[in-house]
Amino acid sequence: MQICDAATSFGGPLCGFSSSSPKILIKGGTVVNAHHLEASDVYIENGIILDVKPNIKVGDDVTIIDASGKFVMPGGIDPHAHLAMEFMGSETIDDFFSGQAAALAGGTTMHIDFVIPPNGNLSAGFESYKEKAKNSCMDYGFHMAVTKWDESVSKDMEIMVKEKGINSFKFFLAYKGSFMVSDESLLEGFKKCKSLGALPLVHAENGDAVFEGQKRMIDLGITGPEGHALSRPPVLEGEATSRAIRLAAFVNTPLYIVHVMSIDAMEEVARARKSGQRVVGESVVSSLLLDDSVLWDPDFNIAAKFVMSPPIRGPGHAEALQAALSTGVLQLVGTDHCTFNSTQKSQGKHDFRKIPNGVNGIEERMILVWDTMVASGRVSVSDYVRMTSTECAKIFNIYPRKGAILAGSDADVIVLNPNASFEISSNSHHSRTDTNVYEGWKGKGNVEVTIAGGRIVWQNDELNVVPGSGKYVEMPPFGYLFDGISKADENYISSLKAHVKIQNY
């Protein structure tokens, strides 16, 4: 093996090369999927897995990995983060590169980023981050933001899904003046959305409300981080999720309601899912695990690494949406990663709105659901699965290429101990960032080792990535999420009792 170089800009060790075999067998360790467990090992060539059964006889070209004891699982896919972005006057410090490196470290082997067209754009927002994600070191695949509506847009829209792979669109009820589109436009992209069969995501916050929020604490002389906190309250999320599912109910059209972060925006998902609403609720690590008392520590550096929007919100908050999410109201685990250092934070330091909104998680994603979730006793190992992998990949309708250790699957796959312990540190991860607002967090159950694209990527505690090893991934529309919608619409025309003309989307 050979011995990596620890100093690096990634804060651990790096390396640019790939040690793995083309064939690897994964002996002894107990294989989970969202649908079972069972004993069995898995073999990998050409990076497929090609078997998965208990004792595979191989020849002596063939690299073993003993897992047992151990899980051996999908790896992670998160369906939330920010690389290479431009936002509020800065670029997010970790790119497709760094960000990627450090999700492989912690068992993450795909992420879905979101392509923020510039000046609405789409086609031109799609080249532009193509070309920022040619040094990816795993695979990806791509959320598109409408930030603004006209007939390009709409037939860009088009484009995107029809020869591009996207299969999701992503609308913004909050950042009034930038991203932020009125209901008129988001009507029209849920049509859209619909009838191309791609799913449309909210960000769910009432813009013109956050805006009227944030003059109100300048007035008040708050400037600090709190002021974030205190001029976009939970009820704000609580009214734009309430305002989206309703609109989505409108229009018949599925709904992602991308960060759930408080009770009040829980809620709402969990009323409309017990109605039988077609909406998804994805949690964020950081809504699971944090409150806001950390917004008025009196060091801004300490408090403002902690700033995103919707906020972390206050205690009872996170208890509420780890249950929603042992239960099912929520669906899956993101990060909404969007790293900005220290520098970049101090934009803000006289002023809470000029602090660049976003904070860590790609990395430590896998490791803290598994310690507060699994084993805490909140939910199973196979459920686990589900929430970090399986269910999103069957949403963008990627399953089983992704999220599944079965033949025929890609070869992404983590090794996790459950017994191993870790801490986490600004020190040792691989983030770019300066900072980690889950700092010296410990824990039970560990990733010790990662393989994406059927290459040993992490082991060790050594991480052995290769630039532009990564490949986008197209996810097709018309996921499951729609399987039955012409059928609804056909039942609605017909209660109308009204003699119209049905037509087909």
Given for the second form:
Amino acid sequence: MQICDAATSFGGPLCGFSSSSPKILIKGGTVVNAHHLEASDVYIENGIILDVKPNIKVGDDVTIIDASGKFVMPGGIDPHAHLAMEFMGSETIDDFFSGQAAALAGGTTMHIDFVIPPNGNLSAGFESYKEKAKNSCMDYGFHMAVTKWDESVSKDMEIMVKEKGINSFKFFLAYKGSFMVSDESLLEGFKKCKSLGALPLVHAENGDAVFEGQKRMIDLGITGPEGHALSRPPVLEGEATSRAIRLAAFVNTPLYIVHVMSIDAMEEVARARKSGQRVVGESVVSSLLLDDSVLWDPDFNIAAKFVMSPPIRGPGHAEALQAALSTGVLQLVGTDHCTFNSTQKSQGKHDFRKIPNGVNGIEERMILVWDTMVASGRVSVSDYVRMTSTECAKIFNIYPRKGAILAGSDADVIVLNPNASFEISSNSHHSRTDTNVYEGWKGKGNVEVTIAGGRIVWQNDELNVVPGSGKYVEMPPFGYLFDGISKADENYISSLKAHVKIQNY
Ligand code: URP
Ligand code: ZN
Ligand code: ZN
Ligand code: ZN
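Next up, the form predicted together with ligand URP, please; the one we just looked at was the form predicted alone.
Starting with the chain above, the whole complex follows.
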């Protein structure tokens, strides 16, 4: 397959396509939203969905896409990806252009990346990621990582929310010595997030215990990729998830747990949600599909490609997470796309602690979730749209601009053929990495057309993407998860006051 890249391959507008957005009519398909499913046409002009109704009539200047027998759905939104990320002595092989091109080929039209601030400096991090994202070919937003706590971080968080369009901050409880924050910093961060209407996200693994577990493995002479899984077992993910959730309850802030990889963590999310706490659990494709036997592969290059954190778990976890996703215990699916090629992974050949952590998935997410969750009969087509697109747009407060096929929404649309089939291979994928953790995976359903910002960017197995055409999407604070939080605080304060009165007698 070919990526028609104006900047690098053709030196001008590409493949006979113009970079302006044409008028498009998607005819005869089944339009699927998270709330509703209907036989309808979709008319697009100037990057916006103008009309959704049956039998729309148009002139000859309109490009027609026949969607008979197919589903017309909102483009996927990946809540969790790392492009051009410097991590563990390497930089991900996918930058904003290549990672997003791969995403578009797989039906994802927006992603939210994580700004990793140099030396914990949020403003410097934001500027550097704006620069990295200049060659974007699809829309994107940012989460901001908070890797230390002081007054300037607190002030910068305010600037990020009020001036820069960021409404979420990620706290790492793992990666001791680099990104990890203490409980004290986490508490300060939660309080600040709450006051700004920004959602705290937590990478939940106990970093001190992981450090100890790694030492244990090295002392035992276990230096291969299997040591990665053995050194950070599910109990450490369960502990950190529980801790983050309970501290969020103490502060009364909504909370989002990224990449829930284990039953242990999922059950903490389930318990909190059952008690009425506002906790969102994000699954990722690798947690839903893979098991850790791959880390024991005798070929280092194969085993190392599966090293990510928290680790891919043993038998039983993936099925339990699928069930949790299908019943709403977990709400959405991301990828944690964070690609390092074989050469980069091989820096940990003699010590698993040096293997850069991360797997691919931004291109494969939509079809793998379709195959695993819908083609298998686990969830409805509407639920599929909810968990791959709409829920993310709602949580991060950009709905219905994104995540819906409605008049007025951005024209980010896919056509999925449930009768087509797919086979995944690093020979045909669009990521720059030379391996694929889903190599050889075959399944039912495929994304045949992707429209992003009103332009057809993927059709007939061809990508037509323009570097620089992707827009930064500002995400306003106080999304729906914050509704009612101040009411609950008022009730809490009055109950405390009542208590103090009794003490005075
Ligand atoms: O292995 C992973 N997950 N790499 C990316 C960094 C993170 O923790 O999300
Ligand atoms: Zn191609
Ligand atoms: Zn993480
Ligand atoms: Zn991540």
